[in-house]
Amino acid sequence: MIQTVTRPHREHIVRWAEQRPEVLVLSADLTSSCEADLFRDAYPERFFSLGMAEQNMMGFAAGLAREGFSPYIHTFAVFVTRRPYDQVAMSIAYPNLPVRLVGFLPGITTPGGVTHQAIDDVGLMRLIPNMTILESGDATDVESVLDVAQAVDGPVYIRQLRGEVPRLFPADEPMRLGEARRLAEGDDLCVISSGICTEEALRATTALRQRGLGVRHLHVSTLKPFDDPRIAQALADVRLGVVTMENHSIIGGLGSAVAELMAEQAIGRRLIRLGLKDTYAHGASRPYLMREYGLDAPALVRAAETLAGKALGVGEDDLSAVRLGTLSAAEKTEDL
């Protein structure tokens, strides 16, 4: 039975902060809903709330960032890559700034639609010379990431996951920069994911081991620097080839990171990407996204399946349960 913590990021950051005198947070008129709302009642003369003006609240966090403060803009994913787009650029990794850019509703995690779906900031982001990325991907993560993206000399972009988020990891085992977390062996398919789709991956493996293939999986959290040399290793010890599994498009995200890795060490494996595949999503609750564009877990089957050649007689019962109580009460405040 996987635990779920509800709003992990909003008690953290708090707690997390209080020994921190130069962590500051800004808000974009989403502070309850990136659960900064804490934070805004615990340490008022350290919050600014800027409101729906993303491009000035990137200048502002980097007058903040050369003046010695470490300032973590929260608001929605879309609202921090695509809008501000220039400004992070020029104003922030340009000058490589100590700016943590905390983003919300990574991909399909939202119903709102391709306004509130950032299914292209992974790809957007990577393109910025000094940015590090980094993806939660459960409870362990959102609690650690902070630590991590603090450590890091210069701009960080965070994935964040938000309302209730499974404990997937053990609380003491924290995400590490560059370190890919290793959740099974074997060596006929190895599996990468990232996010919101190890859950998901996790709900097949067993399935697939049981029906006699060796799945090596890897749950990735820095998405750049991408250069842990283990990724590269558990490509190509595998005989049969390599998924990918991200909440992103498989263009300029997880997948593209491997291949390009798969392309300029010559690892000659079959690659299969599962993701959004260049088109955009509609607004519609999460599990039904990820079954209808192929993030969840009878999608890893199929490409097992595709990469076996043959049928492995995995079917919805076989696989592990999915998480019940989608969408609390605590969620849907100011969802979109």
Given for the second form:
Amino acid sequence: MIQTVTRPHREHIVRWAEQRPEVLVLSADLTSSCEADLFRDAYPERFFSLGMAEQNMMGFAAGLAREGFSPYIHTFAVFVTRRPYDQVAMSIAYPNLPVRLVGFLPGITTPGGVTHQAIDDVGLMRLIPNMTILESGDATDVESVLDVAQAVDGPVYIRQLRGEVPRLFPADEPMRLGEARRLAEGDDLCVISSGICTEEALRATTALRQRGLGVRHLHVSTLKPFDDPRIAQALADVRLGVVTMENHSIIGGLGSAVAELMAEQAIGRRLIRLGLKDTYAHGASRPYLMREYGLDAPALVRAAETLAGKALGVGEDDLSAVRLGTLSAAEKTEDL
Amino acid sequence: MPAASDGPRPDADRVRLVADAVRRRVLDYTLKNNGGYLSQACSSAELLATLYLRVMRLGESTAPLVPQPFAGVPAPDNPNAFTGADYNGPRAPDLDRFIFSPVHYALVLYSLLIELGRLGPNGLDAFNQDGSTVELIGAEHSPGHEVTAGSLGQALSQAGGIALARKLRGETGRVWVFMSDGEFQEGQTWEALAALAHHRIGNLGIVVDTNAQQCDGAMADVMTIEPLAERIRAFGAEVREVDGHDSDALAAAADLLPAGGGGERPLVVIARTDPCRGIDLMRTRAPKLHYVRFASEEEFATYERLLATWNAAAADQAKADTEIGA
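Can you now output the form predicted together with the partner chain? The one shown was the form predicted alone.
Time for the whole complex; same chain goes first.
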């Protein structure tokens, strides 16, 4: 069975920051909700409560970064990317300051409804020059994304996971900047997934492979810059087409980045973008919303059938029978 | 140039002479550009001159007398990007920092830097020219500027972060923020004041050019911010209200922010100013004072004559000073 890690960020940032006295955490009244409470208790002199005032928090972070500190802002993704957009763009990103914006509750991972669901955050942050964008898809990503962010010369937006997080990738295979994880090799279909969609994609790709379809699967954690040569190679190598799968609007995020890459590199394949199809979501459970908006394994099966031009005979039972374990390198995927 | 606190502190007469020269130069460039932010020089000349001459402890400029051209926007792959902070001297634990918020006042600051010798007499040759850093609305690469502030209300929060960092490091230098009163319509300004008070950031002083004017006209008509002193005081800052053209009063109020970093509360000096001070003929334009565009050749000539009068008086004064000196 797949291993689940409870609140990996909460413990990890305490360990990680121990020998990094320059690391500060800034919070806007969502400290426990963003798993920063252990950091607050461990290092109260490095924790700053800025209240429900995100615009000002961005400016404070910018000033602290100019003075050599490494501020890690913790709040919900919507309150990093929508409400203080001008402050992020002007106070932080224009001067290329090393502020780390850790945004929680990406996409439909919250039942909090439209006000809490960041369905456009990747698009908004991609538009900002100097901004690097990272997204965690499992506990190993969560535990290594801070190392990746800290090494970046400039601002970083982190789409972070909280709570019960699956461990899909071995703990000793950390996230690396600009390197997609190759989860499966195949020549028929290319699946590119990010964030929580990767776990869903794995259920579908396993079943699709059992039906004889060669599926190349990549998990993307660096959404900007989007220049990993193995992505372009994977897009060009497959016969039938490409499916992107993201917990975000199909406009502006992973699907758009792949489309831009395909157009610029003249990779003439069909592309199906799975994600929120230019719509808001609403307050409901994650499985319900993933089903409703086509972010789940059956949605990927349907996309594969469209590209293959035929029914593949994968039913709900086949998908629910898939047993996921922690994945290693692509060559081990035959064991799934 | 010695740091402000080394040697005798310049007096109000010196501030008046510098402020007059600033108004002359801003009028000159407003005529050359057939428009400009002229009323801002009228309201803030004494205020900015007092900050630089009598309040802030700054080191000598380490920047070139003639500003460098634009070197590209800050980016990981651009090592050449710079800010204009070097005109305010080096960073040092005991020295003050200056954060300039309403960057449409840029020409006032450039003119002041020339009078102080921090910019050369030719420092404005590239003013408002393509490819120059001496821009009409200042950017962080413009002389005397340090942060990106043109989206008004953002500089105070950035200055708060700088002041907090300096407090954490135990530095004794202060952070001074020059603001315009219109910025107190932005919600972020009040967020910043709340945070400064909550975190007991007492090494930060704000001086507000309260000229009661904004782009659309009189602030009282657009969206009042009064009673400003009571409002800011209620947010937990130390507040003083002074005549913004009275250098002694400004300096005395600013001195309430303790040097050495022992303060517990930010200081706000509300400097009540006259947007037409020194140029009475501008009063006919009220309430449209934000950006002066000359409506006719006749009006242009009127302002040209004023500048000629001022220049002649300044020349006479210089001659008299030389004779006294001889």
